[in-house]
Structure formats: C-alpha cells, structure tokens
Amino acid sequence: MNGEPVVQVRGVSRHFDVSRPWLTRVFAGEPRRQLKAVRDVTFEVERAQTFGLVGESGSGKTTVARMVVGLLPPTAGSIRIDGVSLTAPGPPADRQRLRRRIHMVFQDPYASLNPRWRIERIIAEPIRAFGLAHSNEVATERVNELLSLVGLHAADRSRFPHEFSGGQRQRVAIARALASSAEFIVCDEPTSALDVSVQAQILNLMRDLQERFGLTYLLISHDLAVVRHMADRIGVMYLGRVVEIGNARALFRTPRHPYTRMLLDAVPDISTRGRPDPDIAGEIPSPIAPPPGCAFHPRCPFAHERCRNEVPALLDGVACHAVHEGRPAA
C-alpha cells in the first residue's frame, strides 16, 4: 500500500478484426477491416474511490471494463492494479493473488448467475475456489453473513435465481463479489436493468459497502444521474477515446467539452418541466470507419477546419481544439 492509485490505465487501445473470411476478401479484393473499439485511453482510480466512465452506447466503456479485469487483452498500452501488471509478464503467484481481489458486477443480474445453481453455491463458489473456507460449515456461515450484508435473509441461500426480483438478484451478484474479499469491483451498468426505485436502493447499498470495506469501484454507465450520485472522478468517452476527465463536481458544474455538455443537457431536470427535453444531435459514428480528426466534429456546433483533420490531444483534462485555442465553445 504505497499510496499510488489502485488502478493505472496507460494508453490502452483495443482493436477487433472484423474482416470477412480470407477467401471472400481475395475474390472481392477487400482489405482487412479493424474495429477500433478503444483508442489511447488513460486514467487512474484512487483507493476507496469511484471512477465513473460515461458515454453513449458504442463509446467503448464495456471494452475498457473487460480489459481492466483481464477478460480482454489490450492491443496496446498497459494496465496495472496495485502495482501488478496485467499486460506484462510477471510472477504467476502475483496474478493469482490479484485475481481474488478483483470482481465484476454485470448489467443483467439474471444472465450473470447460473440458473441451475442455488444461491448458496453461487456465492460460495469464489470462497471455495480461492480456499477461503476449510469446511462446508464455514462456507455456509460466510454465505449467511454475506446475504445479511446485502439485505437478504440467510434462508434465501436455498433458492434459485429465478425466484428473486431483479434488484434481489443484483444483491446476490454483489454478495458474490464480496465473497472473495474483493477490493476492486468493476460495475458495468449495474442498475440499468432495474426500476428507478430499486436503482436507488442498489446504489445506496454500494455506497454503504464502499464506506464499510474501503472498496474501489470502476463504474460504467450511460446514466449521468447514477454517476453523479456515485463517482469521485469521471471520464467521458466518445467513440473509443476519453474526451474529458476530471473531478465529478467540477465536471457537472462546468463541463468543458461540447459532448459532455450535450450529455448533461439531455439529463431530465425538474426546472425544465413543461419544455421538451433536448435531444443529443446526430448519432455516434461507426468505429469501423470513424470520422477523420476529432470524431465528434460531425455533431459539434463549434467544429472548425482543424477539428475535421487533426485529433485533439487530451490536455488539462479535455480533448477539444476549441477549448485549447480559447475559441467560443459555449
């Protein structure tokens, strides 16, 4: 525990080969096609804090999440968690110890739970996999404790996932994440499949557990209201790149990138009741054939010639030529 950030993501990119079969390409004279899902993403997550990654569907958020937990290898860049590299060769024992401390909570709690397993087996699986209980009795006692911790009853351990509501299933998923004493949890749209009232309960549970155990979260969401409630720092992604990053309060108070403002303008506000909600103009382009220059320029009201030809660097927390040059962007 040397005071450095728990998670360090440096220049991470991920490309997928979406080419048609080789023989088909030969006859059609087609080149290989690359889908650049994530491009040169850099951020850090401090211990016991929440870093929110936001953006529209197709911006690359989930791909980043899967790389951070080791489900996908990056095409380029480096990822370090508590000083252990996920992208460079290292001692297998370090990787094994790290695996126990990382967990992921998925968007659909039903799809992430084995429907043929009872809740006790689902939660106890990481306990047994990492050798954290030396007997079935100890494992059962730990399952009971975890169920109570997430607001369920010990008797629920004998039930199957289909016998629970969506919010209860997500509580089970959180209990499973805590079963291995995980310290870093990646939450990929953890409340988007739930009713609004249940969303608030799950988010409050996550906050309470974070304060109690010092958990570190990477929160993936397209819902800015959720991120505002949870995050200490926020990164805004657009078509695979981070276009703005900074302290959550400052970003919500004074957003700088035109895309961030567009997202915030689309959040329902009681002060605008009776007026039509503003729509986000246009659609996110295809990552297979992204626009040249700044990928946001086809939708940006402040785009100039430089925006159409040159990719803006992320300087002082924002990647926007208009902001860097002091041009009007408000």
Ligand SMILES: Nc1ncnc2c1ncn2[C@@H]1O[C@H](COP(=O)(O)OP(=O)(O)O)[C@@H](O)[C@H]1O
The other form holds:
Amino acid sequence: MNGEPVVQVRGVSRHFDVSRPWLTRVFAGEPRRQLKAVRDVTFEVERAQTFGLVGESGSGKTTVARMVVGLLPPTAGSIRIDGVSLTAPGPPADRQRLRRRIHMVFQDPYASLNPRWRIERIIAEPIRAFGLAHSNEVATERVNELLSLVGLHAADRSRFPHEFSGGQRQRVAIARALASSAEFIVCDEPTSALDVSVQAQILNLMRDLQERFGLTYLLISHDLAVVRHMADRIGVMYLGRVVEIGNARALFRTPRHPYTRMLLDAVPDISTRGRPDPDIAGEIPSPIAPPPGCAFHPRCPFAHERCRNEVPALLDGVACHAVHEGRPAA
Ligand SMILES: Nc1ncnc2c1ncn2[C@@H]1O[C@H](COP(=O)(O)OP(=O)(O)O)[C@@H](O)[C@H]1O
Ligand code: SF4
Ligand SMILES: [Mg+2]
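Next up, the form predicted together with this ligand in place of the form predicted alone?
Expanding to the full complex; the earlier chain stays at the top.
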C-alpha cells in the first residue's frame, strides 16, 4: 500500500505449441510450431488508474489478461501484483489473498454468469467463497447494496441472467467483481458485445465506481474509442508486442507509431463511431509466421530495408525505426 504500481508486468512472453500431431508431422517432415501470442511485454498500472491495452483481434490482449489474473502462466517474464509475484514461487497465503483482490470481467457476460443461478446467488457467491459476510442477512444486505451500486433494483435479485439485457448482465458481472472486494479489475472487451449507447453507460458506471472505490483497471479493447474514454495510460499491441505506450492524452494528441496513427485515423470518437472493428489497411498476419524485423512492415507506408530485418526496440515509448531515426513517418 504505497506509491508502487499495483501491477508490474516485465518482459512477459507466452508461446503456444500449435504443432500438428506427432505422426502427421513425421510424415510431412514438419517441425514443431510455436505461436508467439505475446512477446516481451512490459507495462505497469498505477493504483486507481486505468491502463488501456488496445490492438486488433489476435494481437495478444486476452492472453495478457489471462496471465495478469493468474489463469495462464507466462513462458517468460515476471508479473507482480501489489508486490506479490504471480510468477515466482511464494507463500500460498499471499496468492490466496491476491486472488480475492483481482477480478476479471469478460466480453460476454452471459457466458461468465451461471445461467441456472438467480442473480442473488451469482453476486453472493464471492461473498460466501471468501467469507466476507458473517451471516445470511449480512450477505443479503450486501447483495442489495451491490445491485444498487451498479444501477439495478433489489427486485432483480430473484431473476435469472437470461431475463436481462446485455448491458444489465454486464452490470451484474461488475457487481460480482465488487462483491469480492476486488481492487484490481481486468476488463476484457467489457462492452464489445453491447450497443453503442449501452456501451457508454457501462463505461461511465465503471468510471464512477473507480472514483468511488479507488479501483484499478486493466481495460482491454480492440476499440480505441473505448480506451480513449477510460484510460490514463495506453499500450498499443501489434502481433504480440507493445509498439507504443504512454500517457493517453499524449498518445491521442501525437500518436507516433505508424500503426497507432492508422488506428486513430480509423476510429475518431466514441460518439461518432459504429464500426465494430477499425477499418485499416491490410490484414494482421499470422502470429505463427510473423513477418521478420518490424512485424508491421508489410502494412507500413514508411517501411525501409532496416524494418524488414531488425525488430525495433521499444525506446521512449515507441518501437519504430523511422521514429528513432527521425525520418518522417506521418
Ligand atoms: N490456447 C491457445 N492455443 C493456441 N493459440 C492461442 C491460444 N490462445 C490464444 N492463441 C492465439 O494467440 C494469438 C493471440 O490471441 P488473443 O490473446 O486471444 O488475442 P486478442 O485478445 O488480442 O484477440 C491468436 O493468434 C490466438 O489464436
Ligand atoms: S519500424 Fe519501420 S515498418 Fe515498423 S512501423 Fe516503423 S517505419 Fe513502419
Ligand atoms: Mg481477446
């Protein structure tokens, strides 16, 4: 509980073995194949702030989220939450305590809420699991309080998830996150399945709750408009790597990486948008065989020879040879 960042992700990579079955490989003379979903990712999230992670589908965002909440071990690198390492062996009690303080909210709340449970039970489950209420009355009171905090009614407690709209279900998912007294919430595309008008309501609710309870968010979205609405700092991912990172306002005012510029040109503002995906030139290549050098070079109008051979380092918040060399890249 000091000025240290809540989340410290250092040099984290995650590879998946996507080889075909052994016998098939032997006959076809194929080597094993590794999919490098996340490569050498480093970022921090400060207490009571929102760090936005943005990038097209397939850039590795969900893999980062799963590692940060401890659902998936990294292939390399370290993750610390509130000073406790998720990646190095340590006292189980520390990790147990940590688990209560981290919560994940998914894109599709319907898939993450038990369809056969009433809302009351869904929200009360973390309260019971972590022993946060001494009696049923206290738990009931807490559920009512949480429902009201997320803008639902006490009467909603006896309904089932399918009786709610998508936005209301996401409110339930948020109430559930608060029920465990989570302080750090990882939201993976929390509003991507919702209508634009409902998206803004949910994002505003998340912001209100953040101010009220000092919550720390890792907000993941393919949609820069969503991230812009919420984030204090932003990391832009491309094919598993962070290509630009920095203060949100500065990044929107003066994006430096050619990929960030493309994303920004495609999505101007949350109020004027309607497209589900940024409409940018070219397709994201396969992470099984990423282009050599700067993985963005086949789509980049500023690519030079060096870009095809040498991976640009993330220096001063941007990973681009043109920017580092002071070449025009705008
Ligand atoms: N369990 C897995 N096994 C094999 N490949 C995976 C697995 N999880 C994710 N991937 C691959 O890793 C890449 C990044 O995926 P993901 O993290 O879901 O990206 P995003 O959330 O940005 O869309 C994708 O190419 C995806 O197919
Ligand atoms: S390193 Fe080269 S290819 Fe990559 S973004 Fe910069 S200019 Fe474009
Ligand atoms: Mg994803």
